[in-house]
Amino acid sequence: MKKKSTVILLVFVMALCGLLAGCGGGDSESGKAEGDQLKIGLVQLVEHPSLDTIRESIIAQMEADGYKDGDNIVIDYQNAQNEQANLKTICQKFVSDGSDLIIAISTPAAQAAFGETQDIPIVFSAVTDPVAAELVKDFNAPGGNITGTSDLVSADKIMELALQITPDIKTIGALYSSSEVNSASVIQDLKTYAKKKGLKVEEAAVTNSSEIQQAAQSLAGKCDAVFSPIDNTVASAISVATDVFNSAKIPFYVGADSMVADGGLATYGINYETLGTETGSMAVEILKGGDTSTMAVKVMDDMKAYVNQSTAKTIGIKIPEAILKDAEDLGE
């Protein structure tokens, strides 16, 4: 009898914690018991302005839309300092700690995570081209656990202010990283628009930010002008080219706003606040049940010309006043 009652109690109880779970002891979007904080892991290549604007960006839109750091999430900010072997550590440390989610800043860490995980979402930003890069199969159908927002910027137009700045230039020197399947892809659209145009390209790839200034340098005495995409090994030493450009008194054409910013004379391209901002919001609809398969990944269309006035006084060039006025001066 005695043992009878002990098992109908059991089963009262067992009952009775059933009923409890199931009146709104829970989240049923997020799996976690209500109080229970997401785990948030956010990889960045390697510090530069660009990089950190994206993230700051990410980490206040988040909290804007109700998801703050110590609050409700946990952000565990790590920065590989542009080594692809501390990426892979990073992300398999995300992956064993059981991530919510992974925020991945550049192309080298979305390749990283998604290498990891094919279970945990991901969300990219400053990803030029994903589906060169292997991580979605359509920009607008990703078809995975990985979806983001696109620095796609045109080569074209970006060379079409460089002429417009300097009509003579005759040849056009392209300096990358040749480890950066985004870098590699635009150099290409270059090399279409140069051929269209009846200009010479001249390259110059690295491998790290040591042989930038080799490299530089090999540019500047072959070129009338230079241009870098949005490379994230040229821009982590982006002060070491332009001092060889600005003294050769070479324009320097870049791929990002920050690049114009440190040195570079001109862009035409996108803002990485709004970047990061867009990235924060998808981050805040795959935490809530978005769909990363069927999330399209966003392209900026909102463009417009950056300039530096500083360098193109260094560099004795004066810029159109019909660029001016539309341009953002990043020199003073």
The other form holds:
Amino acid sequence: MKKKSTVILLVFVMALCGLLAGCGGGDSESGKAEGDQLKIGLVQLVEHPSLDTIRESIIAQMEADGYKDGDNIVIDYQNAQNEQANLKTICQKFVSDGSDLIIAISTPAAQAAFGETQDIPIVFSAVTDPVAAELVKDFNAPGGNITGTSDLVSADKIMELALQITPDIKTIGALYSSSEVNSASVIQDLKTYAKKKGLKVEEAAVTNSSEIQQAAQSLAGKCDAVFSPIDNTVASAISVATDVFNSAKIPFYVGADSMVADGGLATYGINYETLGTETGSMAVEILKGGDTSTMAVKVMDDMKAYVNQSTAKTIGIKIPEAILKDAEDLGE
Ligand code: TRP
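Pass me the form predicted together with tryptophan as well; I've looked at the form predicted alone already.
Every chain and every other molecule in the complex is listed next, the one we just looked at coming first.
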């Protein structure tokens, strides 16, 4: 009898310890009481220069607004290495950790976060088409626990630039990932534009970055120029594509400035540092109690042409002065 009650007492004490540890836990590494700090889950699909720039700008802006990692907030940054399964595991953990806010960089990351919670506020960054991705009902009235910034680009504008630089395009290749909604909507616009202008579109959709080499080679054999939208899979292995196109002297028009810096010929697009900054401000607004359901999705309007003069030289193309005077050269 005595033995039994000792065991019960022991179990009770252990349970109490567990409870106390559970209440105070989670932040033992930083040595702070949890009550002081807000938990932010930050999920990024993959590390490529554009998404990295965005992440750094978000964190910098939050800090400028008084939300500093390790101080009054704890940012749990996770990179999913372009794997859908990783995105799900990461976002599930953010939810079970009781995050106060989730920041999701890219369309697939935002979709994964939204798939796990309809309660915790989510701010997304660089989601090309949040309506097509079924994250918000309307840019101006998101309607749920999610809002953020969009890097909507115009395939028309990029193609107009392409036709100014290389007017003889008859067949345009489209290199993109079949699993990214962000690419699908831009490719749809490209097709509409091409039809209007009497251009032929040759598509090469890849399912992962290991297929880019072959897809690029097949396009190089049958196109006058190639276009890639703001596609994460292409962006994360872009040197494979630029090697093929630049040595075949095929102009490669891309969806983002980072892809031009990485060897693409030109784009007409937004500034991703600004987009990150705007995302950081929205995150702060939400931490201060802002309502995601009525906070409009922000679209960037500081578009301009980005060119790579070193690529132009490699493929033997002269970019017209009229374009150069307003463009930023990201070559070298
Ligand atoms: N817009 C992309 C998306 O919706 C993410 C992205 C941001 C991106 N910058 C980029 C993709 C640059 C390719 C290149 O997921």
